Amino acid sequence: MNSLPVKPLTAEAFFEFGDVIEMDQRASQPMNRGMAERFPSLAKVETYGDKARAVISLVHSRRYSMPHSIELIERHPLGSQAFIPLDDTPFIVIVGPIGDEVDVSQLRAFKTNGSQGINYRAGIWHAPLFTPFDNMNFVCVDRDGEGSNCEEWLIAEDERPQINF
């Protein structure tokens, strides 16, 4: 098995593939006469294609047992795709570069702090939601429309990076 290093996220090492989003040292607009700030544009909501839209979900994720092979990545070449988590758990981000076909060896594995979320940009190869942790719920954001959005890659069994810790 290949041990895929899990890292701590942050927007600079994240960057390549999307956006984090968190309140931590970012700037604020006071909202509500004072009562409320609110931390605008943290991530870019994208769709491309006739007819799309940018929709707001909501997602229940099961808990994963450890280790944990990767044994599937997608891609979404048609929009962004943003997951918010609404508890406060953290949560394993792993990504790849945009690219036709999958290198394993260019995926990159991040640890949450559990309050943050992050946006996928349109077409960045990433495992589905890996919750090891607890079970989580998320806001999701991504594109709804015609033509098909989501494409997969199987990894073959003797390149499935682990992850464990």
Contents of the next structure:
Number of protein chains: 2
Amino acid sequence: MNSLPVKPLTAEAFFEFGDVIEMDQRASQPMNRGMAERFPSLAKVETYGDKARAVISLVHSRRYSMPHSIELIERHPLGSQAFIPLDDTPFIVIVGPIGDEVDVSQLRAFKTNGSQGINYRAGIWHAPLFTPFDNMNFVCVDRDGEGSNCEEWLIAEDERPQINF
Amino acid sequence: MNSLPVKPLTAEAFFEFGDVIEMDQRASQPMNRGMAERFPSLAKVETYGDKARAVISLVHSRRYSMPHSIELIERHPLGSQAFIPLDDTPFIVIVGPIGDEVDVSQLRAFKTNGSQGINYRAGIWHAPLFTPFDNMNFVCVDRDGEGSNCEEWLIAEDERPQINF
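Given the form predicted alone above, I would also like to look at the protein as it appears in the form predicted in complex with a further copy of the same chain.
Next comes the full complex, this chain leading.
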């Protein structure tokens, strides 16, 4: 059993995998005659392939019990996928670099600060939403369209990274 | 001064203007081996014109004082625009039908239930984010790209609808 260390999520650490959607330390622009501020384009939505477009969904994720072994990693080759939490609760983001195979030694785990959302770039390997602290609701922005946009990678039992708190 | 009645936001009442982004009474699909449910494609993101794509921003909106007169209506001809609240607080959505001119008598005002988000379809006239109950944060999903995508309509002073609670 391989223990996977969990680090705080920062835009710098997550840069090769996608975007961190947060207001902290980001530039904003006034809008609505000064009554609002926009933190613009924190994530760019990727939609490739036929009849592709971005859609907005909501997702309810149940609380996972600890310790938890990561069995499955997936990727969406035709589009990015963003999750922004509607509850002020952290969740765990597990990602791996682009490549045809998953190298378990290259997986990285990050803990959000409760308000951060993330956007996986197209093709980035990632674990399914992992919510060990509470049931959570998310806004999801991803691709709808033709073609196969979900590939799964089952990790061999003796290689599965374990997360614990 | 014209008083604009404020009605509860429902998907049916908002249908001609865009989408209501909510879980209540919507169908869901299991995902992540039963650990999550997706309420899929509650809103479709429209992005027309050159070099257009969807982007995700965050917006902080300050509390408006009451009573409030609606001076300005705007529309985005090249794309939809969604606002999903990150705080469990209602806000007021003011919309008018597609058309080259704003007919003040056709404006409609809706109060969200605190968890509802909305997506204005491309070309729908709407007032800027109107948050009379508290300072609020929103996820915004709209269009980035070339071309002019914001038209404003200033309402004559004696025609401005007034909202009060």
